[in-house]
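Only one chain is included here, represented as structure tokens and corresponding to the form predicted alone.
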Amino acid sequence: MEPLDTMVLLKNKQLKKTAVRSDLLAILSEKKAPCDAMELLIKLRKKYGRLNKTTVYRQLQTLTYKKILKTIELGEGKKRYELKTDHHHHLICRKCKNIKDVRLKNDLSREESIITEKYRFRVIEHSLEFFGICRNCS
């Protein structure tokens, strides 16, 4: 991935450049995997002492709005954040719960297109996620 710009892609979304949002979106330029708020929380005091968790909450919430970031659920009762970026699907290993990107060669927009016909119903985004056994696990 290319370095992230936060500058640029704060002000083309009219939203101001402040020191916590630039930090966030930098830790999340930086991961290789969706991340949870208390993640987020964690590696944003290691920098900042005592943050306030309702203001990180408050940041994704807001750069999810502005679609800077995608929120993710993988049935663990919590929403992962990450860039939106590229589309891609993740594969997840249920027993090191090790997260990984997968861009899947055709796209599903053939499929978008018969459902769309077929049941009369507009597809505006989709979510698919692989669960299984990784190899360092198998």
The other form holds:
2 protein chains.
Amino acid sequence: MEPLDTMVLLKNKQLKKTAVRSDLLAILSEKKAPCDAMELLIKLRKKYGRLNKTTVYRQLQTLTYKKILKTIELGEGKKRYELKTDHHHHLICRKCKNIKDVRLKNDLSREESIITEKYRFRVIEHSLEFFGICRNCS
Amino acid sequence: MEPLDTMVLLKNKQLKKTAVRSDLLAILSEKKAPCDAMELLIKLRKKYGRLNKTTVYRQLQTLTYKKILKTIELGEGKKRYELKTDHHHHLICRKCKNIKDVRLKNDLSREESIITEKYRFRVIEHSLEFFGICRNCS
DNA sequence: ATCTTTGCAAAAGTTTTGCATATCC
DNA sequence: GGATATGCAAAACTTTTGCAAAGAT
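Following the display of the form predicted alone, present the structure of the form predicted together with a further copy of the same chain.
First the chain shown before, then all remaining chains and molecules of the complex.
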């Protein structure tokens, strides 16, 4: 993924460019899998020593509300966050718990049309995750 | 869905047929959408007045471990459970939060083959959820 | 008789809220 | 200056654990 232009992103969404927020977005733009709140807190604390978890949670809320981030849950009992850039799915290894982003050619638009017609349900987005055993664990 | 033969199910899995467990499975077999722990606790308490939440959580753990139930998370910050019968997906309304089961013709086996080959990731199962606006809310 | 299940209390893990202070534009 | 962001403490919410008592085969 190309480096994120945090400045532009934040201005467009009427958010202030605070140091923590920029770094949080930078971390997410470099990751190839969704992050949870604690992971972000720990990484950010290397630079912002006494950063509070509340701040992280609030940033995640705000950025999700502004549609810069997307929330997903993978059955772990906690939320994960990723940049709402290109659409992709996840491979979650049941053994090592590693998560990997993948892109599929099939964008499920046929299925979404069927759902719209048959159930009169207007699809905004979908979430598709694959659970199994990764190459390292098999 | 045809009524669940709880007796057979439990015997096959070497679980005792306790009243609470049978009723929990009965509730899930009648539902057309996945349940969370509190919903089950409240329903079960109508019959078992002082049923403890720990019991429900433990049943859910056990039945999931025995592969009678499947856990899903839909971005609500809590787990939901459903019988592991026929494979299906969910429509989640962003307004009224209603959840509906749907069956699709496409079982994504083509995508799973691609993932197996390209990433050497052995898919065990997948989870596909559609988020949008239901007919009542649009 | 033995193994499983349950209740109760306590704790753990994740996320949210209130309020005072600090920071950004 | 006025709106937004942050730190801290406390609480809310979901889920888990330890242990003793009760129940099932």
